[in-house]
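What follows is one chain in structure tokens, specifically the form predicted alone.
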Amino acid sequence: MIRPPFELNAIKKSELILAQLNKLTCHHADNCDTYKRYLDAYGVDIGGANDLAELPYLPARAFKELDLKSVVDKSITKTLTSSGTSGLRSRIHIDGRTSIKQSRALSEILKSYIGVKKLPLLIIDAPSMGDNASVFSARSAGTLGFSGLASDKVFALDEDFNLNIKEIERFLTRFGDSEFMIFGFTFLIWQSLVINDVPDALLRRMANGRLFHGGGWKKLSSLGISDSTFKNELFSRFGLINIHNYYGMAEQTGSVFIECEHGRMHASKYSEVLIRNLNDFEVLQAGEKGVIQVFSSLPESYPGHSILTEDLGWIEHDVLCQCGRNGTAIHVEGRIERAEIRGCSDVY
């Protein structure tokens, strides 16, 4: 069966999404004068892109080093943070109208794996969180997206981290003898569950849950410990098969890259990527790695449609994969070491 999200053919949907980010880059050049004056600088034509490799695009670092909005304050009803190894934080500033667009794109991405029935989640982090504040993490963030999809929620760890045992006995007593998701951050999920010592009375009765994990790669890897080792300690310890990676940003929220059942992460009809040469910045072809690139039509109040990413991966252009969902796959294969990729805050 082909997913609403990811039905459209690569003609139609490369046709459907460029209109929607010129006009986006219309949008964000007529209400964000920061983002105007960078397009001047480099003699942009506005909405003028007749490809996505001719739309401009913000490096990731630009939200650290400057205020981006397109709406006035009083319409921000959120505003996301994400901190990188240099310390600065990324400030995402978000309104009603796109964080419904957000939240409703993830909702379509979500249902092409679980379904239309909403699941029992059990979220292996600590209960704050799942605080809805007006400022929050892009951890915290996917906490509350995922959340919103659930029929029932549970912590795992309490405040310090440590397993919350009797909380996951109770969930796993009340929904572990069917389908159920499990939603966290990959190292915590590492450190929790896999190097921790799980008491046997668990071992095994997870078997039944759908593993959505994203983020912290980078601690993972110094350790010397791949994809490939993460699933197989995962399925050996609690009989886990259905674990889903995902790729996202705290900047492009919502359209998030979910990896199907053979691998492979596609961008649904609200996302589309391209790789760049990290030296000249030219754009490569399927199966060529370099620098990711990533739009996104759902941002309205920054303009955060159109990113260069500090992340290495290649992808494969109009897959036929065996999971039915059409759509670029994005395989990401981690950090660009010291990334800074940088362009807006200079021209600026």
Given for the second form:
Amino acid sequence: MIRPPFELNAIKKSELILAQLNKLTCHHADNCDTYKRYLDAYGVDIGGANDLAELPYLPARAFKELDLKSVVDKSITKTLTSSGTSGLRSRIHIDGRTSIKQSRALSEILKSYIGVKKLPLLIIDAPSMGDNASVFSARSAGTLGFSGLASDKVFALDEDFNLNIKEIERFLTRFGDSEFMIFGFTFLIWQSLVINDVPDALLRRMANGRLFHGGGWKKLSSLGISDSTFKNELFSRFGLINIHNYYGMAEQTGSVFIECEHGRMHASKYSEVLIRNLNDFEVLQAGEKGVIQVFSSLPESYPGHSILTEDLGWIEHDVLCQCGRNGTAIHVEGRIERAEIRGCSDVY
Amino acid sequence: MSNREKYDNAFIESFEIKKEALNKGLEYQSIPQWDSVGHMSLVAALEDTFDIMMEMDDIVDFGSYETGIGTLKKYGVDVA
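Based on the form predicted alone presented above, generate the structure block for the form predicted in complex with its partner chain.
Below is the whole assembly, all chains and molecules, this chain first.
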């Protein structure tokens, strides 16, 4: 069974998304002076890209150094900030329209995993992450996004990031016997659930959960913990079988890449991905490793529809995945080393 | 239940408002409950009620109680 929003075949998908992205380039050039000047400086044919490779892109860093927006200030309802390694924070301005598109895309993508019925959600984070403030972090955005799709939600940690055993017990007593969702940031899950001295008898009761986790890989890999170690540990201690790593970024909230049942992160009809050579930024073939460029048809309030990330990975095209999702599959392999980031400055 | 009653119920239940509040002035962001989160609940309620799946553009443009009737017509649902 082919599952929406992954139902489009490769040809239809690339036609649809290219048209949407070209339209977005025009929209942002018309409404964001800084972006327009950037395009002009590179002599870009605005809205005239013949394929994804020709679409202009911004380096993720642009959102740290510039205040980029394509709407008037009074339309901005939320500003998302993310801390970077450099200390500079990126600022992503979101209006009502973009916000709706983000929620909808996330909801459609998530439903392909959990079905149409809302499920209870155990959030491995502190309750303050669920506060709907006007300025919030990427982590909080993920928490809010998933919360919107939950029938009930409970935060598993207290404000000091210690496990709130009472709350977890209460949640598992109410919902633990049937399917539920668990959501959290990878490192926080590792830190609070795996290396903490939690009674295994309690955590064993989490086996019916479907875990979605992402972000914070740098911290884990610095501890030498791989994706498979993470999965194995959660399986052996908690009996968790359904574990989905996801790849997403503050600049493209909503159009996330969630790892499917067969280990592939598919692009939905709202996103696409290319890999570029780290040295000359030429587009690489499927299977070749390079810098990840992500596209999203969602951002209208800021020019974030085509972004060159600082992450490395490779892709598979036109996979006939047994999970029933069409679309390019992405495999993320980590961040560009500090010394190599210099290469990116040349495009900017 | 008529389609109009079902349509009205979707608004009444999603926003927890009274029937009297359903009028021309009811638009996206005209009441606190109809924010982006409320919008998603409304769309979900309409999709459930009428067994349809709305496209992204129609969801974003679903701007008011009144214009929504036209949007649903595209999906073969006659509310008027």
